[in-house]
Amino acid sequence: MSKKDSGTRAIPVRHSVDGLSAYLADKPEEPSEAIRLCFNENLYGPSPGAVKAITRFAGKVHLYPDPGGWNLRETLAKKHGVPAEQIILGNGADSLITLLSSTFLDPGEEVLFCTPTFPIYESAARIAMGTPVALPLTRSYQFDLNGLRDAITSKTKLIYLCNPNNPTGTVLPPRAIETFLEEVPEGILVILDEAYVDFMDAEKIPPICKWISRDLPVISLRTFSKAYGLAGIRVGYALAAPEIIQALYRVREPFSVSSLAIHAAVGALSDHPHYQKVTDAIKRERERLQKALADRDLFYIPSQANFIFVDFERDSQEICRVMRKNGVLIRCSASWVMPTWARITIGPPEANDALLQALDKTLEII
């Protein structure tokens, strides 16, 4: 039966968008006692800082926020020592994503990316009519910039690297990234990911603002969402040249960015010394859930993420599925097409400790 048949009115969705597929829409069925370890939050939780400015400055959201951020860019002008006009906000990375193919995609360009990764960056590259071109990650899971450069063409645009990759949690060498950098065309973007970047080793992060200041062709995208505690009330930013990021406000909502959310980014930064328990914090489980899942003979990617992606060898829907009954929520890889591995994400101890009670109890029946 058609769908004017049974009475279905046909809606017109552009052809960009049909066969796309909704980020986790469905309604979530979770234990309302089960411990999240399935979207990489930050179980920590928000700062002091951020939780007293949302109260401070929640009796004044009958008035629009200032468009600019102007608050919070000068806060993370100093954090990043360039000036706030090299700063743009966003209703989280995931936003300025879409933003960037809305700003510099034409019709048909070519936006280059590994997979498995961030699904996002192809879906914004299919909404704003362009040609997504995903390779796959090099034998150690990283993403391949030699593949990168080869696949480059005259249609090129946009090239994202996301470094810790996620779901991998992987990261490339600066100088290799530098380099890539350095011979890549002219008129193509390259856009440094680096929402995980707060869980890096510090002699492994990018120079990100070296770069830009030499005029190499990059974009780091950042999120409130991690390290900071910040996923629920939405706040990214873009650092860049100012004249990529002036483009970027050209397209841009003018209210894209929730005045609760400016404030409390504000609050967050001031609160450095919980930013630092919690960066040291997640770390030092980090190590001591890779050392776990060793020793019970699991294969894992070091990481170098607030997540671990594990592969263990039969269906991960499955291990999920039992994990779940056992009180724990971990994110199986079927949308990464590989379906025997799961993204663990690393909690507080006495999250991973329950994990790891969880795991076992599940790999005694799988």
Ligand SMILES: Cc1ncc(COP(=O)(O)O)c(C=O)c1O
Second form
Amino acid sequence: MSKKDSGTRAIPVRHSVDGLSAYLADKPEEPSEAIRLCFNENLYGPSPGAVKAITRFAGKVHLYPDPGGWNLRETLAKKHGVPAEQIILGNGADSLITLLSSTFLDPGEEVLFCTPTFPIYESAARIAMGTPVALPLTRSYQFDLNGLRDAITSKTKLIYLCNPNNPTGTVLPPRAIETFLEEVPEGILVILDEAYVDFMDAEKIPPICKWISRDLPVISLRTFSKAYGLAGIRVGYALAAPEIIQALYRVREPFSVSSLAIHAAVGALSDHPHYQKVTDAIKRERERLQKALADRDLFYIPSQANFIFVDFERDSQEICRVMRKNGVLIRCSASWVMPTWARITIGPPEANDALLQALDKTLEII
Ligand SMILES: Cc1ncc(COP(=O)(O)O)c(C=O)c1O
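Output the structure of the form predicted together with the ligand; the preceding block shows the form predicted on its own.
Then the entire complex follows, led off by the chain already shown.
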């Protein structure tokens, strides 16, 4: 197509942006009433405490938010038992991943992770002109700590561990992560992406604040999008040593977290019974769904998150297409390089019943 045909001036993008595609930016074709078990959202919805806070502060959005977000940081500091100086807020954990690259990555420096995993690690590295280095997961679908250790070079700067990993739902033993952190050469930062930590069994949760206090080179990413049901308002945070947090705040856009997001998150944190009820219910439903998948002779990876990764042993694009016709959206992605697998978000019992019905109908004809 010529410049004239396209109707716009063709401005060349930066080399690092060549080859990147937009994340799910196409207009969706699915019927709007379909059940969304494709985005790892929390279909129980936000806490009434969060909704009340949003409503209460809606009339005040002519004022800029507090750039430091101190109200939320101090609430989080109490929750984690750390000083507020060890916490940074972001417009979702996504924005913190981009911020990590902008703050720490020089052109040509390497970012290590295993794949399949959350795709933003790779795109954020590329945008910052870093070099993504992707290793395969182990045979048990976990991040390969030995492989990552061996892949470290003098150019390595950031290493991502997605724990639980999206899309496999697998976790690493805390002791193995701790040893990895102890052995990582100086000058490398390990990013523990804990977006789904709230769905883990308690004994498997890494003692991240203890590691930070021991000065291990780690930062934990958290989000209000999953267990707290606030994906639409965009708020996440990171926990790390004050020096790392200060460096990130030097680069972060000053007003990147909206006042409504800050108040909603404080409201959500104040409603612990809702959080407990929802996370317990999702864990219970995870057990039920895993058993239902096994009863159907479907192979799945035991999950520690609010989703389950399933091998349909046939083209999963086709499975997803027929499931959509049957009223339930589940997720497959070319970027996972596992063409027979799909990821199913765990919803409330009625949504999961609908999922199983749609699955039975789908498997009858495919
Ligand atoms: C592993 C992982 N990290 C980070 C995020 C980003 O979360 P947020 O909604 O806070 O940007 C997601 C979102 O799905 C995720 O799966």
